[in-house]
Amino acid sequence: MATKNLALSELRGKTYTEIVFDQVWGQVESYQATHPEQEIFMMALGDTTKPLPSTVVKAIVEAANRLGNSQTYTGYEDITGNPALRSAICTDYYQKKIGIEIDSSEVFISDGAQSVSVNIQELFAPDNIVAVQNPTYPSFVEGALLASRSLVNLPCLEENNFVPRPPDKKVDLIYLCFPNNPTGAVATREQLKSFINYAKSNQAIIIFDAVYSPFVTTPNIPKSIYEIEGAQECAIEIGSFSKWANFTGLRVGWCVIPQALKIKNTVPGELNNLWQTRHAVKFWGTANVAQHGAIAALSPAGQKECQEVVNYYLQNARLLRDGLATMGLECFGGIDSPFVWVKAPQYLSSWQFFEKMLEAKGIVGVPGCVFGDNGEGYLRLAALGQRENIEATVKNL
């Protein structure tokens, strides 16, 4: 007799996506129905709005044309990713932009950061305990719950600049996201080093979400966990083209699993090989057309155009943050991140603040409590919209 997956069943209706689309959007639609004259400024989802860079578009069109010709048609790619793309990530991203050495055998191409950030847990035993920042990107938590793993919270509070301390108990997997979604916080070298020291002492693995690292502008803030000595022995890093190259619809990301990475019952290179096996079983690669677009994004012309995209969204965030400050609201983030983390007046909960901003200013964000109980009393706003929308929002403030 077939029976349902209880862990999946228990998540039904409680995931981040369902909350945003059912509860957030539901309230917005109800409000619009009774207040049709109110202008609405959507800043909830972290979806990009700028078009693909022209260099990327050209590469995708050329790749599609090659697929339409029997003389140049290609089918399956290498399941770990197009070799040229993996090489470009190592050379044009890590080496030239950040100054660190990564071998292409350590890079695995994925269909965006979302899937790999959850699926990477399949590398580890079911009884492994997972530590997550609180507040955090909900998929880290949802992935652990889906696997029926125990969770440990790492408090991210205003008094510690939303950067947690290493766990005070034994854990096996540690999710870190910097620049952080939702708070926009960044971690210093010293703070990251403390986590590496913990991981090496406890044979734990850090899963480092570096999706927003191209937005870092503050000097001396690491853009990769591998800038810290010892990280390649204990950390997996996740990257993505989604936000800085506007690939949210193309779905191209990557993860780095160093050959030096090991845990209690492995030798160097074994986890890397196991992830290749998992790819062979469950994932036969990202769309080849999209991968050719990613190669173009890493070209000199592509990177110049992508930097313009990053600068555009960061300016949006600064305009939004400054506008909110004129209202007397305390804001965080918006400097090294396209997210602005807004503190509610003391008498308002996250959902009350959400309703107040919607009804008074037409601004739609995500209540901070959706990202964890330490997000209570905050609202996350995404500055990934069009400039005219941001300027209209600020003018309305």
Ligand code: PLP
Contents of the next structure:
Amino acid sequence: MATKNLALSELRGKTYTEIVFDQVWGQVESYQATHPEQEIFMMALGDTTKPLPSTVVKAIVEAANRLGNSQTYTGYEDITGNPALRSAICTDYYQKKIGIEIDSSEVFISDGAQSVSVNIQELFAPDNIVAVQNPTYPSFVEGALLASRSLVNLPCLEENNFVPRPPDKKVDLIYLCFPNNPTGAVATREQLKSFINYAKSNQAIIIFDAVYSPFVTTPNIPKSIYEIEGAQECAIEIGSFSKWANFTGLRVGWCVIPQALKIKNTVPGELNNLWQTRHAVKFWGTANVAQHGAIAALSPAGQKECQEVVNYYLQNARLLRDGLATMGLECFGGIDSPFVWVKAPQYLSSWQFFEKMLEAKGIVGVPGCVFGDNGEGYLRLAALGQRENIEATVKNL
Ligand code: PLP
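After the form predicted alone, can we look at the form predicted in complex with this ligand?
Then the entire complex follows, led off by the chain already shown.
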């Protein structure tokens, strides 16, 4: 007799995606039905809106044409990713942009960061305890709940600039995301070092989500956890082409599992090998055409175009922050990140502030409490929209 997965059915209706689609959209739709004259400024989704860089488009078209020709057709590829892409991530991303050495055997290509950020938990025993920032990117929590793991919260508050301290109890896995979604906060070298010290003393692993690191503009803010000494022994890093190269639909990301990574019952290289085994069982690679697009994004011409994309979104965030500040609203983030974390005035709750912004200004964000209870009293606005939309929003403020 087949029975349902209880962990999955318990999550039903409570995931971030479902809350945004049912409750946020639901409220917007019902408000619009009674107020058709109100212009709506959509800033809820962290989805990109600019087109793919032309260098990427050209590479994709060429790759598709090669697939359409019997002389140049290729089928299955290396399941851990196109070797040229893995090597470009090492040299053109980590070495040239950040100044750190990663071996291509440590890089695994995925269909974006989302799947790997949850699936990576499969490397570890079911009883491992997971620490998450609160508020946090919800998938880390949802993945842990799906695997029936215990969770420990690391509070991210205004008092600590939304950067938590290492856990004060023993945990096994620690998710960190910087620049952070939803708060837009970044962590200093010293703050990251304290997590590495914790991980090394407790044989814990840090899962570092660096999806927004190309948005870092503040000097001396690390773009990769591997900029901190000792991280190769205790941290996995996740990256993505989604936000800085507009790949949200194309789907290419990666994770780095260093050969030096080591926990209690493993030798160096073993976790990397285990992830290869997991690929052999569950994941046979990312679309080859998309991977050619990613290689092009890392070429000199591609990087130049991608930098323009990042500058564009950051300028959006700046305009939004400045506009909100003129209204007297207190804002965080939006400097090294495309997210602006807006504090609700007059002790409004997240949902009350959401409603007020919708009804008074037509602005749609995501109530901060959806990202964890420490997000109560905030609203997250995403600045990944078109400039005209941002300018119209600001004008309306
Ligand atoms: N990690 C964070 C922190 C994100 O904000 C997102 C997307 O919004 C993802 C991962 C997923 O990105 P991808 O499109 O690469 O799957």
